[in-house]
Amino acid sequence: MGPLIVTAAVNGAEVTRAQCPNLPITPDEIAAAAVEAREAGAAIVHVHARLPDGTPTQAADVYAEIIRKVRERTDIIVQVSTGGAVTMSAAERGQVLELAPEMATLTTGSVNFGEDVFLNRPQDVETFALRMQEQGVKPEIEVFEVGMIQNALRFVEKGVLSLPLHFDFVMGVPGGIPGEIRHLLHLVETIPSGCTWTVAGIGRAQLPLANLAILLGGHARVGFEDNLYYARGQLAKSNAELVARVGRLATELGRPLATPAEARAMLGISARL
């Protein structure tokens, strides 16, 4: 098996400072979290933009500041979100693509999300995919249900996505596919040969699914967006603490951690200028 790509999802759109005192919100805080995650072994940092009061935003100028500050300090791949928050319109969520980031998430279907609905109409997904294609952005296909894999492959048939795809299996969201080992095995068996995948286990599913990803040759996402705890009843001190634990497990199991340069090569991302 090749090197393990670790993604640090450092803040998300839903988590609050009341829940997580060390949650990075400002561009400076997000950049600092990215540096720490890189030093702990992450190759990708997945970011959501926030306003100073913590409110989620998809404003391109805020994302531009985040990307600039991260790039000034580290070589980590910056992956932005086109998911934003469930209350946002598709037009609002897609603003960030005008910045031509290296990577962006692309959710290929709708799903119940707790008490809300994460709505992704086919025409909006296609618009996002085409804009990523035009801007040279590497999409990460976010999968909350197995049907989203087939949706992505239909976009391949239409020519708006290209194989091999890189999938992120988001497992354990209330309303989505449960964070169980049997479901991860099914997702892995469903994607086309030659595609790559990572898994983002929500809450207590994060550690066992990350461990399984190491063994299966996949990749792992950890961080405050998905899980706030290091152990039962013990809040994690930082995103880097969660990254470092996966790094130790990977080392023990014989998989080296991918550097950002190696991850770019593995995912087909052009070298950063």
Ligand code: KMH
Second form
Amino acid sequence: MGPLIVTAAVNGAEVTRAQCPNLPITPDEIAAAAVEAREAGAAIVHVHARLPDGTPTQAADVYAEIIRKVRERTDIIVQVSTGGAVTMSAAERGQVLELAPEMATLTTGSVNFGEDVFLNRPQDVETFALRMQEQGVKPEIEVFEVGMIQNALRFVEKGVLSLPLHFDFVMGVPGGIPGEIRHLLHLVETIPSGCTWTVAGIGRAQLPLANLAILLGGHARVGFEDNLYYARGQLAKSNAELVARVGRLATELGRPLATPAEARAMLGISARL
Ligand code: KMH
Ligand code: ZN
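Could you output the structure for the form predicted in complex with ligand KMH, given that the previous block was the form predicted on its own?
Whole complex next, starting from this chain.
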């Protein structure tokens, strides 16, 4: 097994300061969280842009500021979101791709998302995928339901995505695939050989699924976007605290942590200058 790539999903679009007092919102706060996460062992930071009052935005200028501020301070891979927030149109969500980021998320199907619907029409997914292909952006395929793997493979057949794909299994969203071990095993055996995967367990599923990923040769995503707690009833102090714990567990289990340079090589990402 190669090194473990840890992704820090530092803020998401839906989490609020009321729920999470140390949630990074501004570009400076997001950059600081990225630096701390890198120091704790993360190779990728997954970011959502926010306005100063916390409202999610997909405005390219806000993402540009985040990327610039992170790059000034650390070599971590910046993965932007094309998922944005459930209230946003596809056109709004796609604005961030103008920046040709080195990595971006791509959800290949629709799913209920709590009381909302996270809508990803095939035509919109294809538009995002094509734009990423043109710009040399590495997609991370967000899988909230098992059929999204098949959807991604259909885009491979159409030539707008290419193998090997990198998948993120997002497990435990109310409306999506539950965060259970048997479901992770099924997802892993469903993707083509040669593809890579990471798992983002939601809430209390974060820690057991990250552990299983360490053992199975996958990769792990942790952070406030998916989980606010360090332990039952105990809020995590920072994203870095969650990253550091997975790093310790991986080290104990014999998997060193990937540096950003190693993660770029493993995922076939071309670094931006
Ligand atoms: N905020 C969710 C509706 C992504 O970043 O691409 C979508 C999401 C996935 O967070
Ligand atoms: Zn996200």
